[in-house]
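One chain follows as structure tokens, the form predicted on its own.
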Amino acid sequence: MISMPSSQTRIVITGVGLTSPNGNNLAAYRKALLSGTSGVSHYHIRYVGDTLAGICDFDELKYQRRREVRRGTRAGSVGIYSAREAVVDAGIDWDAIDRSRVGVYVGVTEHGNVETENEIYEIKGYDYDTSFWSHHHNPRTVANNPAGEITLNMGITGPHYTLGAACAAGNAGLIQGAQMLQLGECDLAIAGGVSESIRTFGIFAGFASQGALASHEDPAAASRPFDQDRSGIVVAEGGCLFILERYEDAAARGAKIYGELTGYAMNSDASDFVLPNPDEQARCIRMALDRAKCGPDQIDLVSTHATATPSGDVQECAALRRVFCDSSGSSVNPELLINNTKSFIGHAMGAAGALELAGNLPSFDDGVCHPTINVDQLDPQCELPGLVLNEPREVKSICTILSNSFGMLGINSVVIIKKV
């Protein structure tokens, strides 16, 4: 191991693990995004109704054992299977490892809504006499409880927690394992996001009471950023963790690198609770780039944050203008490539940045960079140069892959990664 890490040190993925509603590991994913399978499918949700949902379909009992299911919550499970099939993918002895010395941290959107919705449920039936609430409640409702799922069942004494960071936790998730791998805290980051929210009434409720909640007579139709026609968000489940180490640790025991976490990036907005600052989340941008030590004409793909709702599309990509295009509107790179993922499977909430960084990555060495779906109309408001829409899109090489993620409360972030 590095014996003086510091914040020069180079950070590379050599694991990836992932459930999302379209694939529950890399190959799969990547496959439905290159084919245009949407995840998307009709879902019923107490109180709400008969909605849609992007809804993962993973194998809960792979790494967990029923009783450990019942007392954990779906998070856990999410991020358990997505922590273990990372390191199966990182190809580490997990037996030989210093569990002391690995560190879990899981981006959030929100945490425990699930949970005590479900309980409040139950007492209902009993006259919300609360001497039949479930003594599980408050170790499944803590915030650190994704990530401590994952230690208690790989047995890692690390450090854990979890990063509240609305819809850019995902990538939180990834900046704060760099980081404590810089600073010497650990030796692996098992770092990403998970996400829950399909599981509470309340995330569906809030986002139609402001008229941001999608529907579609075709469920695979329904998530359709940057369309004229598009009419919301299409809420998903999810999880993706990768494997961060430095590099000479990665090299030395001759890893598969994914690629090299080279730039990023968190700010906020400070203007308004729901309504993104195209200034602010072009300055993030900008403040990534100065990391890694790159300009926009180097960058070969970006992936947006894009949910789908009027508002939210136009500002991110009057924010890209602002950075990938010069005066005239041309793309200072002809040959930037930029797309969106929550067109196949939803808007994963915590998981969402870290789904849509590796549903990327094979890039790097197929060359191909699969589209954002749905577009019938493209909103004049929301063209950029260099989107590639309903077809993936074949070229020389992809190199550099920058990824936006952004949230309410007007935070936001933006990682980089460059081919090793």
Given for the second form:
Amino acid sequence: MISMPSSQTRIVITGVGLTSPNGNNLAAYRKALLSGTSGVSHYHIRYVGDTLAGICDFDELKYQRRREVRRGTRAGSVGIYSAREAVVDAGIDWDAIDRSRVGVYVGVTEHGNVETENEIYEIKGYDYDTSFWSHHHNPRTVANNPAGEITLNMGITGPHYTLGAACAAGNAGLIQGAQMLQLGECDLAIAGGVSESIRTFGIFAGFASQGALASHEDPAAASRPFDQDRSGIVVAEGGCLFILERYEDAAARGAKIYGELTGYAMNSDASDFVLPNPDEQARCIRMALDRAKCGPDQIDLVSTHATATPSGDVQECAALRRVFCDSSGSSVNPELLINNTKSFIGHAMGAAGALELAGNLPSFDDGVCHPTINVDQLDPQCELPGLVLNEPREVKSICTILSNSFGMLGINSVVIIKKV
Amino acid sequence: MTNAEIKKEILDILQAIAPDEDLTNLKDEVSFRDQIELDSMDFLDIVMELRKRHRIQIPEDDYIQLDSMQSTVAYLEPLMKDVVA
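Starting from the form predicted on its own shown above, please give the structure in the form predicted in complex with its partner chain.
So here's everything in the complex, that chain up top.
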């Protein structure tokens, strides 16, 4: 059981800013998810060669000068774009607010690999003479870089940091933002996750060595969670940052409210570096439900983490079965819908949790659950009641979303968002 | 390199370091910092680019010589006289 916080402060999402391989704002992204449009493309990266990736094409110069782009990191640019878009979406008068009361909490799977690889590649041309190593290396690779670049660009003088949480990081950022609002550490939180991971060859090479890197002649068909013929992960970049506010602050300014974060939880498997543990995943889901004071029968939509690795998908389905199915295997909520967004965009690493939640938020308004695409032959071990496969499903209403995000070293995170 | 060629090279480096700036009317005798936005990290970029492009090592005590185009070219003239443009 979790201990309940003394504060019952309600936290709501009032803005969404994102860049995804298939959309640079929520409307475009949602449209792509409902029309079955993949964001996966052919990709080439040094040493690894030709592969596949989810690549974003947002305009960096929309919010940054070329000087800032040159000096900073891709993760910084992704973060700045997402944060600025979120502020605009939230309808906040940026010039009028007290920026010392804004907190920036950005989840990252990793940071610094891209910049370090670039420098090593550069000094290779100088016979590894380190006097050619860039003075920009340290400010680019400090772990707070993506969050810090946001504060520099936006003149935010409140707290900022990143949360290193493997592929659970998007949820971790969101949770941290909510907690800091509840603690009164800030009055507005910019929270979520970013990823620049497609710029490091190491992540591709690492997954390939692990036998977990997807390959397919058709990029759009490469990311295949739950499918019998899945071949592994498609690495993606992206970012999604939410504007979080206390409910009373949002209501007072008449803000549009996407939903309320009613439940969340994080825990650890303590069992393996890479293999997931359905016992702890299920416990994490139950802890989030406890915090939200709701039963599994009250969840309308589950956004899965599944990355299209054989073990990961099966184990998550086992965890979901334990929480959401009765002893006969039927769902405790016959109307429950389950989907997966990585099938469209690949695995956006630190941004995954936030992007996957964002893609589902519009279902509160349109009552449509986007599907898991690329499931030609469902793996029997992934059979779950409520899986929405290949085509969107429209229902009477969707009021509560539960979103999973898990990561290496056995880190689990779950968030529950309720329609307000 | 002639002085004109050194100046052209410095302008090329500055354009890369300060891509938002219009260098057309840069005055040779006026400090770079008084004409375009350059901070200490940018100056280190000038030093690094000269090192990478021409293997010129500039001691830290001499960074002050890179204040304006005029002083920079004067400082680099003996160091780059044998560099082929």
